[in-house]
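Single chain ahead, by itself, as structure tokens, in the form predicted alone.
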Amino acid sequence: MAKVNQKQVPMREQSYAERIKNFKEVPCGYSEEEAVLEAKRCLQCKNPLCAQGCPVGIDIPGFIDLIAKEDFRGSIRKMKEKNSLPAICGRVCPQEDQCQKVCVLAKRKEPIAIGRLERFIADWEARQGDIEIPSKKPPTGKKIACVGSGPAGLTVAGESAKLGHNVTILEALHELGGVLTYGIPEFRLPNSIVQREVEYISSLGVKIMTSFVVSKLKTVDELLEEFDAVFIATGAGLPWFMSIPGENYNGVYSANEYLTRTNLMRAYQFPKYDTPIIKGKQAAVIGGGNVAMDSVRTALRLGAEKTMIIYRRSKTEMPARLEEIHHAEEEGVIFEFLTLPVAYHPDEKGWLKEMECIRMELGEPDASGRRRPIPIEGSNFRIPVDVVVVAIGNSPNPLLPSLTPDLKLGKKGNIVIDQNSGKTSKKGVFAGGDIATGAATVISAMGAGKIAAWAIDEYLKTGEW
């Protein structure tokens, strides 16, 4: 048996000195030669644990083996048997905690770079200018409405269209993609990539209606008069704040607003897009997840001279991807660990001037399994800031559920579903993604979408609920 390379083939990136001045994608992707070399590291296990770690069930050894054989067309076909959004998943899914985590090579060497290879094969197909449209089952005459066009909605739309159903996406905003478009910066997921995947879904025959706010233009009950089934995928769009003094001062944003202004409304292309946003000289982001990393790196690119992450635990407990933390550190972001904001202080005109914080220490683990942060009495101090972005989490979007009274909701405002089907308490209505689980990963939303698509198909065939 040939000796396997110990380490992954590295992916070329923009240098940190260059990338902090632009919003271009940071990683450059594999060349064909690099992808083949990485693919040849795969052991082609008889019992591939990596495939079991994939929420959408991609044949991981299969698509990698085809790359190793330089059959790139065959590889993308194999990929799209299970995943309609590979260019997105290859960029933003946490492979290190899913498929790559259980790779056999991870025990002694570095795991196969599954995400990088997924990205490569999707981008390779796009470069050919010949994106294949898979065969679809004969038309069923059944109509499905997908409310929301994030990863769950796009997945249900694509899978249902391939099953022969007539699908319409109803999107509240003026562009499709949901959190993929408004919540993830260009330097991590270019909008052109999202729109490329959206065009693929559209090419399957899916109809698209934008600026369509369900519950305002039409209720769910009215949709059920027109469609045979409705899938709700409106996401987790209600931002959390900390309820501390001064949160209403000018300069304090939720991550939702900050990233939406920058990503969807193109504030980073001023003056071409005259979207107002406070750029600030000293920017602080509250939180330690991927959204916090996205926000702080956005602030840096918008021109902040000093950017900080304020996190109440230590680096060990941060939920962000290691790659995102590494990129932020390279770019000069300052990390203030074991620190908690307790108040904001303004200047004489009501604009944010300082953030008052308190030092923390870690106690015993809490329900999340991470050590509980405990305030150190009398340790208050102030940090000069003129922009703060609060990135501590989101709740499910409350608009549609609140106006659909017979839809059962959980304590946090999420739509209660059957996890094995996506069925809600209302006949003919399914749901999935963040609206059901709260904020989670792109790939978990896609997994929920696939489960729901199969269940919707079964419901439309049998009428059984």
The other form holds:
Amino acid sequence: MAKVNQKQVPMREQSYAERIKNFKEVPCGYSEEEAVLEAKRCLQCKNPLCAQGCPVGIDIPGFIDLIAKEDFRGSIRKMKEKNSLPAICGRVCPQEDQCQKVCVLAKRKEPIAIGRLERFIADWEARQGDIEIPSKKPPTGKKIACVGSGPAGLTVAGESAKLGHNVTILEALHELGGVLTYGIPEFRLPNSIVQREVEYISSLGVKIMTSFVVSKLKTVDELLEEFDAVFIATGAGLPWFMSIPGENYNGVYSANEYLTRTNLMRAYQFPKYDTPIIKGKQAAVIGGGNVAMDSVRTALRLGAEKTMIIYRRSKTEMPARLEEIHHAEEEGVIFEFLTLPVAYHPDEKGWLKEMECIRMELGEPDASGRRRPIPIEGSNFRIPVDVVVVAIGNSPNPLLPSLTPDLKLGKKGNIVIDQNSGKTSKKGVFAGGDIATGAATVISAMGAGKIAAWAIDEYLKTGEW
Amino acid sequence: MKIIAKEHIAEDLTKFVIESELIAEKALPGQFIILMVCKEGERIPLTIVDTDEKKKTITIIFQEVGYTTKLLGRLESGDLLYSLVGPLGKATPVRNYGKVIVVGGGVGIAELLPVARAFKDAGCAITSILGGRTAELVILPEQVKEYSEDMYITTDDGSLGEKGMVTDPLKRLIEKDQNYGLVFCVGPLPMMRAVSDLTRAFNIKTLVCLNSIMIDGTGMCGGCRVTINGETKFTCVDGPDFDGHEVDFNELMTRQKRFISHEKHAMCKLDEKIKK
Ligand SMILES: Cc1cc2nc3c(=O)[nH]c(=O)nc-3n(C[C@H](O)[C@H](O)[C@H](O)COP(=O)(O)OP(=O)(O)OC[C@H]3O[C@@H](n4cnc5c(N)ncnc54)[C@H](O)[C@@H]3O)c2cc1C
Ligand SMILES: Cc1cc2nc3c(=O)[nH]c(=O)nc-3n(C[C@H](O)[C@H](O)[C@H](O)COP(=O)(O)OP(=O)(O)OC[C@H]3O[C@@H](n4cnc5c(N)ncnc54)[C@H](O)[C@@H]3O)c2cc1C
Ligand code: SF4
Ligand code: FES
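Could you please show the structure of the form predicted in complex with the partner chain, as a counterpart to the form predicted alone just displayed?
So here's everything in the complex, that chain up top.
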């Protein structure tokens, strides 16, 4: 057998000098030649570990082998047997923690670039312009409502439509996609790609109602009069604040507001689009996860001269994807580790002027296994800032649960479900994605959607709860 | 989402009747909608002033204060809105409070209507106080009067009613009689603050309807946050009505000015559009 190349075929990217001036995607994607070359590195293991690392069980060696054989149509078919949103997953899944982490090549060489190949094959299909509509089962006459149109809702809608059910998506915002549309920025996941997937879902015959806030316009009980089953996927949309003095001064945003203005409302194109955003010259983002990286890189692209990440632990504890940290570093973001904001100070007009921080040191590991940050007394100092984005986390959106009294909730306000079916405490009502788990990942939301779609199908056939 | 009637009420004030079967069925007094005029548009909140379940319509009344409301004012009967979502927010807590004073200023008078109606239906005895800069801006007095036992009007320039502020008659009323179960006020922030300051001294329960800048209206962005009794609340889901004695008005007034420079910019754009 030919010797396997140690290294992944690199993916071309926009240079960082160029990309910080625009909102276009950073990586450019593989060409056909590059994809085939990378696919040929795969050992086609008999017991592929990668597939076990994938939350939706994609036949990874299968789709890669077809790329290596240049049967792209076959490859995308294989992919879509398990994953109907590959263009999205290929871009935003944390592969380094999932499939690529367990790839046998990862031990000595670089793992197969599974995410890049997944993205390639999805984009290849889109370029052909004729996305295949899979065969649908005959109509069952059963009606399903999907509340929320993030990855969990879209997955249940797509899967259930294929099973022959009559599906309606009810979404509170005026566009579909959930976090994929309002949260994850254009330069990581172009909106046109999300819209492409949405079109695919509607081509399966799914009805779409936007601007529909379930619990306000119709309650879950009212939906149950009209639909045979309801799937709740309303996400983890409640932004956390730190409750420190001055948090409501002009210039302090939640990450959700900052990103929603920019992505959903396209404030980066103001005044072509009408929604404004305070651009800021010195922007600090609080937090160490993906949401923080997305916010800080957005601030940079909006024109901030200095952008900072303020994180209370050290680099090794950062939950963000390595690729995103790496991109942010390349783009010139300054990282202030072991630093905790304690107050904001305004100018004479009530606008944010300075952020007061305190330095931290790492103590014993806490419940999460990461070393606990402890404030160093008297180490307070101030940083001049005019925009601060609070990206310290989100919890399940309480709007629907608070108005649906018989849904059992967990300690964190999440809807309690049976992991194997997505069933809630209320007959006919299923749930999944971030509303059940708290803030997680796109692929876990899709995985939960798949499980629920099968369980809903079963329930609609048997009527058994 | 179709505008089926348009009526010019006063300078810069327009009324739309909009088709929306489900919102008409569900809306409660004090709730609002969020709309977009066009694809590139902002999402702006407006109070549901009236509903007609039979005709499947809702009514909004808005004042043209800036770019989006001016753009909205250019739509005509028969036009479609780009998006319309509601009903949002908590309904005003309606019950029989006994004697109630409702205070409205400017376009706030329109927002007062559904609440006054509901209070009256619940058995409250309503005294109303309406205020405006000048006579033309004291809108809908006849409609408010329908629900009121007593009505007072004030204008800044004395062109209608008494010259002065809404707090003048309010002060006289509550000095004479402290048995009011509730004061409900909706209008410009300085007015709601003045009313709350006044009633605080007399310990009369006071509700104000806040008009924070919003985006989603579902508690997702936190842009509409206000400080109530030292705690951060979201106007769109926890409000829009709050206890006037607990609202940090200074902070809210500063927050309303967040986008002033953008608003000016947007207005230039509108001027250009109109020229074209
Ligand atoms: C900025 C950001 C970056 C991220 N980056 C990544 C990443 O790189 N990789 C990754 O795997 N994950 C990432 N995540 C996490 C991932 O996006 C989420 O885990 C995932 O979107 C959850 O999907 P969901 O379907 O449960 O809910 P969401 O995507 O949150 O969608 C919920 C939808 O429900 C709607 N809704 C809420 N209430 C109602 C109601 N009452 N009626 C009707 N509709 C309602 C909302 O408007 C929303 O559209 C990121 C998250 C954020 C915020
Ligand atoms: C729950 C709620 C209900 C509302 N109901 C009504 C209503 O029934 N009728 C109505 O006319 N208006 C109502 N408003 C206010 C309305 O949303 C604003 O006037 C509108 O968003 C202004 O948009 P604009 O682009 O035209 O003006 P902008 O260009 O955004 O602003 C121009 C100026 O108007 C003022 N302004 C901006 N935003 C607001 C605001 N949210 N509230 C008050 N003043 C503002 C500021 O002084 C600003 O400088 C309501 C607001 C809320 C939150
Ligand atoms: S583990 Fe790695 S080498 Fe083996 S099949 Fe999966 S991708 Fe290919
Ligand atoms: S408008 Fe976004 S949370 Fe209230």
